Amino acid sequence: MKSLIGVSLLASALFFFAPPLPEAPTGFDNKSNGLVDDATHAADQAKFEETEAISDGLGPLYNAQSCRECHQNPTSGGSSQVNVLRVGHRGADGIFQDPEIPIARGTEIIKGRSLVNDRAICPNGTLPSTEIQERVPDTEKIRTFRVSLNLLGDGFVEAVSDQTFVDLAREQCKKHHNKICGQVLYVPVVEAPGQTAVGRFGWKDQQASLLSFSADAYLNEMGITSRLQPDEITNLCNTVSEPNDKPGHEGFSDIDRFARFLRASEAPARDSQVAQTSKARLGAELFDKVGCDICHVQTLTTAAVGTKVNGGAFTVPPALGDKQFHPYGDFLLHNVGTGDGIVQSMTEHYGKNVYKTTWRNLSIPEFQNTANKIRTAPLWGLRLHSRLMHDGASVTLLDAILRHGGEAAHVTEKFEKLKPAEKEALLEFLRSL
C-alpha cells in the first residue's frame, strides 16, 4: 500500500511540476514554423501572393486578385485595411435572410450569400453587353463591413482540439455566472463530408479548417472554383472550365498550397522593447484585473502530436502539436453590442450541396443564434492594425475598448474607473501586442 501511495504522489508531483509546453515560433521573417522547409514555404507564399487573371479563372464576381491583396500587413498572411461588404434583411419572422441581388439587368438573381462582391470582369471587350456588377438593393436594410483578418499563426489555432474550446466556453460561463458565455459553433468541414468541427476562423467562426477556409475565400473573394467549391457564383461571363485550380507540384492544387502556407506560418511576434517596459507590464496586470482576459485569453495549447482534427481530415504534426501560443483571444462568439444581425450563409461557405449531406452535430438554430455575435478578435499583432473591431470602424485603441458593450459592458465600466495613468498603462500594454 505504501508503495502504491508513493507512486501516486510521485505521479501527482511530476504532473504538477511538468515543464511548460514549448512556445510556438513567432516572427514576421517569412520563415516556416517547421511544418515544411523554408524553400517549400517560400514557394507556397509565392502562390499565396500570385495575382490571378481572367485566364486563371478570376471572377466573374470577385473582391481581390490575390490572397495577399487582403492579407499582407506587415507581410503576407497578416491583416489589412481591406474590408468586404455584407448585407441582408429580416424576414417577416424576424430571422435574417440573405439578400437577393439582381444582375444582368435583372435577368439573374444572386442568392444564398450575404457577401456582395465589389468587382466584376464584365462588361469587357469579349462580352461588352454582359452587365453583372452587383449593387445593393434598397430592400437590404442590414449592411456592414468586415475588415480582413490576420492569418499568421492560424496553423496553431487549427491544431487546438475542439474539446479545449468547449471546456473554455463552459468554464467561462460558469465562472462568470452566465454573464459572459462564449458560443461554440460546430461547422461543416467541407473536405470531410458529414463531419463537423468547432469553428474558429472568420468573424463568425464559419470555418474550422484552413483548407475549407482557403476554398471559401478562393471562391467568394476571387471567384475561383476548386474541388471543394466547384460551383460558380454566376455562369454569366464565365470563361474557364470547372474546377479552375488544377493539381500541380506534388499533386497540390492552389487551395492546398494556401492551407499549407497558413499552417506553416509563424505566429505574430510582440514588440519586445515595449513589452519589457514597466508601463506595459503594469498594463498587463490591469488588463487582467478589469477582466479583458476573460475573452482575450492569453495562452492556448495545441493538441498532442498525432491527434486527428477537422473531422479526421488532418493529423496534428510535430511542428504544430504540443505547443503553447499567445493569441489573446478565445476564438468564441460573443455579443459585445456590436453585432450586425447577419447569419452566415450555409451555401456560401460550404457549397450548394450542403443540404444534401447529413452533418454530425450541425444545428441550424445555433447558426441563427450567432446573428448579433462576433468572434473575439485575437489581439496578437494588434499594434499593426490601424482599423479595429470587426467592421474596422474604430481607429484608436480607446475607441475600440469603449465600444465594448453587451457581455463586456461591466468590463468596460471597470476600465473607465481606472485612473488616467492606469488607462494609459493598459493602452501601452496593447501597443506591445
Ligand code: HEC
The other form holds:
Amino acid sequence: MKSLIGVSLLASALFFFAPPLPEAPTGFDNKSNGLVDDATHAADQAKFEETEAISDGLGPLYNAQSCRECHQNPTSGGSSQVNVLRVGHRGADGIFQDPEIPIARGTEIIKGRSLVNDRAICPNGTLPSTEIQERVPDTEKIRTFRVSLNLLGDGFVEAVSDQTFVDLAREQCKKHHNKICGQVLYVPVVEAPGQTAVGRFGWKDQQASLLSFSADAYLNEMGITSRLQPDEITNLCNTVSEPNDKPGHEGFSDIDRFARFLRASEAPARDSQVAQTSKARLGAELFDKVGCDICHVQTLTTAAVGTKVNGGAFTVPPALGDKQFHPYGDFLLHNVGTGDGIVQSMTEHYGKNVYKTTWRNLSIPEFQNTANKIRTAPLWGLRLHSRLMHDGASVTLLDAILRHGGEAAHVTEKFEKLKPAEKEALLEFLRSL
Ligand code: HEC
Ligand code: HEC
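Alright, leaving the form predicted on its own aside, put up the form predicted together with this ligand.
Next comes the full complex, and the chain you just saw is listed first.
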C-alpha cells in the first residue's frame, strides 16, 4: 500500500512538473519564427508581395495581382477587407452544384469551381478583354462573399497532427452531449497524390497543406499555374506557356516560396496592454464560462519534431514542432446557422485531374455535409479585423456574437444573460486578441 501511494505520488509529481511546451513566437514584425533565417524570410516575403504581370502568366481570369493585395493587414501575411465571390445552385437532387458561367459571348462555359473572378484580361488579343469577364447568371441562386483570412502563424496550424483534431472533435461532441460536434474533413494533399489530411485552412477547411493552398490561390485568385495546378481555368486568351514550375523544381518555385513564407511566419501577437487589464481578464474567464471556448479553443500543440504531416509530404521541423500556440479556434467545421450552402469544389481546389487519383479516406458524403458549416473563425488577431464572419457582413463584435445560432445557440443565450458590465468585459477581452 505504502509503495503504491509512493508510486502514484511520484507519477503525479512527474505529471505536475512536466515542463509546458515552449510558446510559438508571436509578432507583426516580419521576423522569421526560426524556420529560416531573416534574410531568406525577407526574400520569400518579397515573392509574396510581388505584383505579377502578364509575362508571369497573370489571368486571364483573376482577382488580384499579388498575394499581398488580400493578405496585408497589419503586415504581409495578415488579413484584409477584400472579399471574394462564390456562387452556385442546388441540383434536382438538392445537392450543391458549381455554377456554369458563360464567357466570350457564350463560346466557353466556366465550370468546376464556385469562385467567380472579378477581373479579366485577354493578353493575346484574340478577344477584347471585356468579353471574357465572368458575370453571375440569375440561375445561380446560392451566393456569398468570403472575406480574406489571416495567414500569420499558419505554419503552426499545419504542424498540428491529424489525430489532435480527430480527438478534439470526439471529446467536444462527447462532453456536449452531441449538441456541439465539430466536423473533421479529410481533404486531398495535392503534393502527395493519393494522400489526404485533416483540412484546416480556408473558411470550409478545404486544404490541409500550405503548399496545396498556395497553388490553389495562385491559380484561382491570380490565374497562374504551377506544377500542382497545371491547368488554366480557361484556354482562351493565354499568352505565356505555363507552368513555368515543372516537376524537378520542387522547393524553388513561387508556390514553394509562398508556403515557406507562411510556414516561417510568427503567430499574431496579442495587445498585451489591453490583455493585462482586470476588465479583459474577467472577460477571458467569462468567455470560458459561457462556453465560447468550446469551439474557440485557446491552446493547441503542434506535433513532435520529425513527425510527418500532409500525407507524408512535410516533416515537422524544430521551429514548428513541440510548440503551443493560441489560435482561439478548433479548426473544425460547425453549423452555427450562418452556412452559405456551398460545398467546396474538388476540381477547383485539387486540380482538374483530381478524379484520376484514388484518395485515402476521401468521402464525398462528408464533403456534402459541409454545405451549411463554416470553420470556427480563429480569433487570434481579431482586433485587426474590421469585417467579421465569413461574409464580412458583421461589423461589430456584438453583431458577430449574436449571429451565432445552430450549434452555438445555447452559448449565445448564456452570453445574452450576462450582465451589461460582464458583456462589456467579454468584448474587452476580444479586443485584446
Ligand atoms: C483576391 C484576394 C486574394 C488573393 C490575391 C489571395 N488570397 Fe489567400 N485568401 C483569400 C480569401 C478570400 C481566403 C478565404 C478563402 C475561402 O476559404 O473561401 C484566403 C485564404 C487563404 C489561405 C488560408 C488561410 C487560413 O488560415 O485558413 C491561405 C494559406 C492563402 N489564402 C494563401 C494565399 C497565397 C499564398 C496567395 C498568393 C498566391 C493568396 N492567398 C492570394 C483571398 C486572397
Ligand atoms: C459551436 C461553435 C462556436 C461557439 C460555441 C462559438 N463560436 Fe464564435 N464562431 C464559430 C464559427 C463557426 C464562426 C464563423 C462563422 C461564420 O463565419 O459564419 C465563428 C465566428 C466568431 C467571430 C467572428 C470572427 C471573425 O474573425 O470573423 C467572433 C468574434 C466569435 N465567433 C466570437 C464568439 C464568442 C464571443 C462566443 C461565445 C459567446 C462564440 N464565438 C461561440 C463557432 C463558435
